[in-house]
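One chain comes next, on its own, written out as structure tokens in the form predicted on its own.
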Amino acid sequence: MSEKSTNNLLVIFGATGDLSKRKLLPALYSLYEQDALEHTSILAIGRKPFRSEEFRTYLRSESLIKTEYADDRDGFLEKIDYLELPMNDPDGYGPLRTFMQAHREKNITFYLSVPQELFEPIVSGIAHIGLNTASSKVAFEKPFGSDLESATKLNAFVTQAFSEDQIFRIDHYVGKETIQNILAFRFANSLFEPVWNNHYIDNIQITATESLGVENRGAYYDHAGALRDMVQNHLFQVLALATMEPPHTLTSTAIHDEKVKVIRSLRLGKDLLSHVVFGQYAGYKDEAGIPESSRTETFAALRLEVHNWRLKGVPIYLRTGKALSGKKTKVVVEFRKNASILYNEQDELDRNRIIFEISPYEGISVGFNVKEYGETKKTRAVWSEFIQTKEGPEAYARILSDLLLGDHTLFTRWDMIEESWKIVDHLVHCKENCPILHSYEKGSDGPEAVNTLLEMDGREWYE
């Protein structure tokens, strides 16, 4: 084995799985073709016996890095080698060892690409041979803990190895260009700011959907449903984005404290199952993995305030799912009827909108009114749109970036992990003793239930 030395070691446990193969190394790639990765050497771990030589050939013959230009991909593949290891035995871990000793690289981080279960077994083996240094790293996958008491329980376990400085728990969702740009729209324009409020904003809505079931993931997602999938980390995500309090400073120490703030100001409904809808896609308990009595939701919607001066009393609605009619990510922030008596009697003056459309595509649309052509008093809504048409970095591409630079505000503080988990336990026990789970067609928009919520405060969802 050849000396190297780098300034960094970014150390992949799970390279050969399919999120490796998916996102990560193809996000590596890029991020060697913008020159990010120069001082950066790549150790790729998992269980099959592949030689460093071989799971270059085998990347190769995946065709996982595309490129027209063969030099820069077999210039990217000799950044990367490859060990065997038994992830789940923390004695294990001598080739590791072994592999360290003929390297000098100054700063190791650790991506654990794995299912969690391998979460602890990973870092005690880290821990074991002596690697969990000061200038070390350590990433996860989501999700972070089942429940706040085994998020809690992994918790507490993790940072005994690690400070929490050193630690990364990963949302990409928030690598997403349109959902960073929720902060600076926000806060970088004085026409909006201050109209960010209960006296102007109606309802926020925050919708993620996918026309896919769960695929080949059914045993994982049976466990999980749309609450603990979807809802905890990147719904909480978003809409803590849209509704914080200014940040101080852009610190990612800073932006993680308004958001907990807002996560731990959200407020359910006193009468709770009429704030809730779940719903199970006809067909799901067919799907490889689903057990027949599975009561696991595919569909989840829910009607949440936060309980705070700038919000109070508005209305945010969450709705996610699969097998919908299609995949859509977006945020609507609806403002009130005008309150001038000018204008208000034409049924076709519509209401003042801003849309992030966060998915299939990029951009800011603002929804306003405007006189129609060649008439006197008749109105029209028009929108002014943002369309992201520059493509910018894959977000798998930015987190793996700020991760290596150490920059914590792309990833999710274990405080926010805690709030988030105390509601979601919330829900899920509600959905436990919910006697009703609505079945819903593949390709529809969910179940019908789900206009109900809103047509109970007046309002309809904005598609």
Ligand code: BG6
Given for the second form:
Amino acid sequence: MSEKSTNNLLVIFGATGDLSKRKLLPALYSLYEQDALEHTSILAIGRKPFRSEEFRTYLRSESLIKTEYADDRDGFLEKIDYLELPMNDPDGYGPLRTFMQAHREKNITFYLSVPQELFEPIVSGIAHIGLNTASSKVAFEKPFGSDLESATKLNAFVTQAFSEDQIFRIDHYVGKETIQNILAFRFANSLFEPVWNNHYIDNIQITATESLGVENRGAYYDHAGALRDMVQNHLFQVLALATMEPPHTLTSTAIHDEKVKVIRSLRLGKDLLSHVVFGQYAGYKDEAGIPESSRTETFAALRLEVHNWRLKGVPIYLRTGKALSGKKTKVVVEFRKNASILYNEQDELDRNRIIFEISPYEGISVGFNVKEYGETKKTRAVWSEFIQTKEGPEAYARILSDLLLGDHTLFTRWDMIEESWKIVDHLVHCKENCPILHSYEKGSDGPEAVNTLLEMDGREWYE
Ligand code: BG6
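Given the form predicted on its own above, what does the protein look like in the form predicted in complex with ligand BG6?
In what comes next, the whole complex appears, and the chain from above leads the way.
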């Protein structure tokens, strides 16, 4: 055990897990490179029987930390200790207490990067050895609960040990640069804010597709499905930012208040079955950990509305899925068509559009019509584009940095989770009773019915 002592200690539960390897440790390394971890050390906790030095060797061998300068990497690794702990047994947290007694860190942040079944035992274990002090913080990876009931129960449990201002519920999408830019774009431009309503906006399309399948996460994913894995959290966060009212200041509370209001005003169509499409990719049941009888949706699309003064009547279409033709995350805001009285008399004028590109590249595009060169009455559609060339901090680096600072803005407040589950519970219920689970080919654009969803409204997805 090393003798170092800093002011902050970040304790990562599940440090040998997939997320920690792929995202958390590389993000922490990037914070270290920016000198943002000067006063922070890291305690990695897992079930694997490593000593600290063995864990560091393992991190080196997995080449998680990519740098040309071995010295830098060693400096970072020196910050990390490892502790083997039976995370699911609150009575087995003695070694953590012993570790803490040997160290003098004042502010402890617990990061639970573990399956949610372990949330309660870990919170109990921390409380059992008295580490839930007023200066501590606790962060939970998503998903927070698997429906309204389990989320409420979990929240009641956690709030016995920690107060709301000590709790950080993570949604890494909110840490993405362009997703944060949605608010700035809407409320820092007098050109766009006045038209952000049902007089001008025709519809909003939110897409988050992936080419990867479930990989090695079958056991988790088969209980989650696209609705719980992506819609309840990431897509609803994006939807909230694209549709909420301006907060009166950019403080965490003011932003969360407006987000919750908009999620509370979401409405699903009365004839819900005609407003949803669920699919499963061919070959899903052959993946590790997936039962032959699985009816889990690896694809979900739906139409809903924000039932408020500003946006009532504007359809919002969401779609997300795995094993599709490509990784694509974006928000398309389509404006109503102009009457073609003056221009393009024979053809329709193209719509104005605003596109927030989130993946594979980040940027914002505005589509408008200009006169066709040499013509008088004919126009063509062109784009003005902002491309985010500066590589911003990875979403997880931003999330971890805000967590260490104790800033709640990019985390999810309990009432938003509660409201989101109310809607997603409905959708899950609908899916379970939905006779149709479309099959789609890997590498395709999903079930054909996803196009019908918009065609019924006389619209189409803007690709
Ligand atoms: C995670 C989901 O929260 O987000 C994964 O559990 C999904 O299933 C991932 O692949 C997508 O994140 P990103 O940042 O790659 O779009």
